Every structure is written in structure tokens, then in C-alpha cells.
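In the form predicted on its own, a lone chain appears below as C-alpha cells.
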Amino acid sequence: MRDPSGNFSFLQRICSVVVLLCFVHISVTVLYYLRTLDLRSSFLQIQQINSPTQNVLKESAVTQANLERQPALATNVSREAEALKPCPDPSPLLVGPLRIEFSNPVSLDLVRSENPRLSSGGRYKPTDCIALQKVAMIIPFRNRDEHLKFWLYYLHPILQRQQLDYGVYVINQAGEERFNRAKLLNIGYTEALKEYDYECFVFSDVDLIPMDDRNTYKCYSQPRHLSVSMDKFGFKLPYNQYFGGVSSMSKQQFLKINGFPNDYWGWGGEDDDIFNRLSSRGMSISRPNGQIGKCRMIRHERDKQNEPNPQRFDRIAHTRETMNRDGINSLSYKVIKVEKDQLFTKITVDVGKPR
């Protein structure tokens, strides 16, 4: 038989080993758990640290995208501007012969309501194409308010259909001195250029209305006589040198003849003086045909202080001698008032007195 004490000693050793193994297992488990907690804590800290950084990176990416979009937007705007082509010549909006009547009066409010696309000062330019010319409409004026209403009523729609970049300037002579049409035209040229880089100037009497919108109020390679077929003269040109009523000149043409004379006081003579100036500088008069160039005149009595100029024939005879010293280079006047209406810019001026 075996000794019982020996068996007990053997069992005791086995138990000790088992206890030791359990202790080791528990220790390893506890260490692993603690290690896992440390890793989770570190991960959370890293997430907290990285989170603002990621936000900054996201914001930076958005900002960069916006910065990249800005040149793209500018490019799109530039491309849209480049997409506008020059307006066709002639304009496709023209309708041809017009019915012009003066029997029913018109009001400025009516004209304003029918021309909503005008800017202050009687300015307009097409929005769907680039106008071929920038044109200043110059009207010499005094005490012709009813005539002006008809001019504005008919001309604004015509000029818009002609797709011009234009402005209307009414040059009003103050005081009671004799009327000086040509000097007012010089003033209109000068004042209009202070506002815009016009390249063409249409000089129009306030009582003349075109009867066909194909008679385009613009400039040509030669000075243009636009009112070639007036009802006043039986729709015929009164004489070949006639340059009155409505005419147009480019800036270069105007300066080439030193503008218009300043010393024609009263009615008549200045048109023939201008014709002589053009001829002396080697220019000729261009005209539309008699059908397209038809105009109607508003009938009226001759204004006071616009009696026939008794000196006109003598002055016309000496145009070549006087034109270099009498013109835009000798222009003198004083602006009294400038009024900006939706339909026109009215400039009231003191033109001085006859010498």
C-alpha cells in the first residue's frame, strides 16, 4: 500500500499548479483589458484632435472651390459679352414707310410710357447686340415745346428700331437775342462729348420727322444729308447744295471743317456755309434716295427774333476765308442749366450777342 501522506503531497502540488495557472490567466486577462482601455482612450483623443483639423481642411477645400469658381464666373461673363455681335446693318427691326400725323397732340408722359427702355437724359443702346455707332442727336431749340413732343414721340421708337447707341440733346438758347442755329449745333457737339464718347452727330431741326425708318440717323463715309425729300418742298430737293433740316457728320468730318460758323444770327445762310466748308475740304454730300429720305415738317409761323439774316449772302461768299477762325475753335458760350429727363437732356445756354 502507498503512503497516504505521499498522495496528499502530490495533490497539494497539483492544486498549487492549477491555482498558479488561474492566477496567470486572470492577470493576463486584466492586463489585456487595461491595454484595450488605453487604446480606446488614445483613439478618442486622436479623433478629438483630428476633428478640427478635418473641418479646417473641409473649409479650405470649399474656399478653394469658390476661388476656382470666381475666375470661371468672370470668364462666363466675359464670354457672354464676347457673344454679343455687332448689330446687323441694316437693322432687321425696320418697318419702312411710316404714317406721320400732327393732328392729335401728344404729352411727354405718353412718350415716356411708350419708351420704358430709355435711360436718364434720353439715352438708349440695344441689349442684344453691339450698336454700330454711338450717335448724339443735337436739336437747336427755343420755344418749340409742342414740336419737341412730336419729335420725341416719333423719333425715339425709330432710333431704337435702328439699333443705335444714342442720346438726345436739346440745346436751348436763352434770352431774346436773334436765334443762332449753327452756334447751338456747335454747343451741342461740345456738350455731348463731355458725357459720352460719341463718334457720330446728327443735327436735326425740331420740326422735321422722317417718314421712313430705313433713313438711318447715323454717319457715313461722307457727310450725310438726311432730310432730302421734305413735304415743304413738294418732296423734292430745292437745290443740289441744300444741306438744311437734318444732317449727320462723324467727329472726324466735323473737326475737318472746324465745326459750324458762329456768326450767323437769324434765319438762313448757315446751311450753305456748311456746304461750302465741306466742299473746300474735299468732301461730298451723301443722301438716301428720295423715297426713303421723305420728311414731314410741322407747320408753324416763323419765330420772333429769327428773321432772315441780311448778312447771310455776304458771309456765304467768304466762307473759305473765315472758316479757319470761325468755328469750333472760336466757340464761346455759357451753360445756364442742364436738365435730365427720361426723354432728353436739355441744356440751356447763353450764346452771347451779335458783334
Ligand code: BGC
The other form holds:
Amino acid sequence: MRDPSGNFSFLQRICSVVVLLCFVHISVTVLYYLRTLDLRSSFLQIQQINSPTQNVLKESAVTQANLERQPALATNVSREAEALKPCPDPSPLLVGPLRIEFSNPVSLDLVRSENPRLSSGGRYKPTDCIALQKVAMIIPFRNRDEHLKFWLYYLHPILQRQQLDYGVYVINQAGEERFNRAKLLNIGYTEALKEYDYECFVFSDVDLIPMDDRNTYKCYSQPRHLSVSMDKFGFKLPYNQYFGGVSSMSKQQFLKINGFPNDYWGWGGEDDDIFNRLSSRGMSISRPNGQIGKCRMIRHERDKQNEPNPQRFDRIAHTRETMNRDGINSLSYKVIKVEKDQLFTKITVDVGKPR
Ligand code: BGC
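Having seen the form predicted on its own, I'd like the form predicted together with beta-D-glucopyranose (BGC) now, please.
Full assembly next; the chain just shown is listed first.
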């Protein structure tokens, strides 16, 4: 007779093997399913990265369930795609003519609170597109704090609407020697380049404010004169060769004329010398039209130690002979202090004395 308990343990073993096989089968199926899910999501990711232009279509086709499963992926990819786009030119944020007036004083705290997106040194760049140019704003300066406040108050919002990648450099002449505007501009050019790879330089007097934000503070294919219709001159150019007030030059244009003269002490003539340099190198001046180029000057008394320079007529007559030896290639100065504010970088310099 067969042993019935022997039959039972044989059956039990067969059942255990069947259960084990079922378990292995289910595990393999689950693993395989998870693996295909992974592959599907990486495929989607690669496709989105490779063809940003198709993102919009693809994103709209992605179901809500998919978006919920991969929220991080969807936002990262669309941000990356946006960051790649250059800002449109002209900027869509421009508003045109502006009301500019100086009757109510402004405080630096007010300007700081109205410009929260600036970073230390008066730096800004748009976050949702690539700025067309990296521009250093250079302001020659001495004892004009009230004017500087108005400049910062009006210009920061304008420059942000113009979607520039910019920084503001106030170049402060130390001591009591006669003012040397053009040398301060050379110093601003040099010091700004030590900080960032600027490709364009705007040289602005501290008391001039544009009356239209379509007057973009950037560089053009020719050196640009930006302050073309000043209230002080009845909203007209005082003469055709006038290049004073606010101008801009690319690095190449600036270097082509060996920068600016270092030897004009006191008021006047240095801007005419710069014009002579440009024309002697075959460049012409580009300008906005008289409407867009309107600007206001803050009225003030002439500063001490900025009397008209009696030597200016003689110097202007010899620009072609002097420009190769007097310029950015012969610039010497000492930095005394560098101060970083949210609204500007102020660099105090010793410019020396007239020879
Ligand atoms: C001076 C310039 C000045 C212009 C307008 C000229 O006589 O040489 O430096 O910008 O007048 O005031």
C-alpha cells in the first residue's frame, strides 16, 4: 500500500513550486512595466530639450495627468527654453515720452525701494530674455549728489525697460584740482572692464535726463550722440559737430580713437576733441531723431574749479597730432576708494594735475 502522507507532501511541494513560479512571473512583469515607464519619461525629456520650438505644441498635448506626475521637469524645461531667447529690439516695455521734472527732491532710499531688482553696484539684467548688449554707464562726477539722485531715479527704470544688461559707474574726482571730464571717462571705461565683459559704454553727464525711453542707451554701428535736443539749447543741436552731454561707443569704436584726451582741464573742448578723433578715423555720428532725443538738464551754477578752459581752442586745432599719444594708451591714475551701493558703483580717483 502506498503511504498517503507521502502523496500529500509530494502535492505540497508541487504547489509551492507553482506559487514560486507565479511570484517570479509577477515580479518580472512589474519590473518590466516600471522600466518602460522610465524609458517613456526620458524619451519625452530628450525630445523636449532637443526641440524647444516644438515645446508649446508638445506641452499642450501633454495631459494633465502627465503634468502632475512630472511638474519639476515641465517647468525646468520651459524656463531653459525661455532663457535662450534674445530680448526683442526695440523692447516691448517702452512707453515713449516721459514727464521729467526736478521740483521735488528724491532720496536714495526711495530710489532703492523702487528698484528692487537691482543688484550691488547698480547692476541689472533681464531674467526672461538675453539682453542685446552689456552696457556700462559711466558718469563723471564731483559734488553733485542731488543731481545723481535724479539721474538714478529716472534712469534706472528706463534702462530696465530698455532690457539692457547694465551697470552704473560714478567716477568721482578726488581733490580740488580743475575738473577733467574726459580723463574720468577713460577711467570709467578701464574700471568697468575690470568688472565685467562690457561691450558698450554710455558716457553721461550727471545732470542730463532723457525725456523719451525710446532713446535706447546702447551702442550702434557708428558712435552715437544721445542727447541731441536739450532744453538748454531750445531742443536743438547747438552745432552739427556737437558731441557733448550723453554719447555711446562700442569697445571697438572707443579703441579705434585711442579713447579720450587726458589733458583737458576745466570746462569745454574735450567733447569737440572726441568728435575730431571720430571723424579723423572715418567714423560718422549716429543720432536719434529730435523728438526721441529730447532731454532735460538740471539747472545749476557753474561748479568751482570748472571754469572754461582757455587752452581748449588751441588743443582742438591739434587733435590729429595729439590723439595717438594722448588717450587710453597713456592713461594714469590712482584708485582711492571703491564703494558699492545697490544703485551704483562709486570709484573715487586721483587724476593728478595738469602738466
Ligand atoms: C565747448 C563744448 C561744449 C559746447 C556746448 C563748446 O564751445 O567747446 O565743450 O559742449 O560748447 O556748450
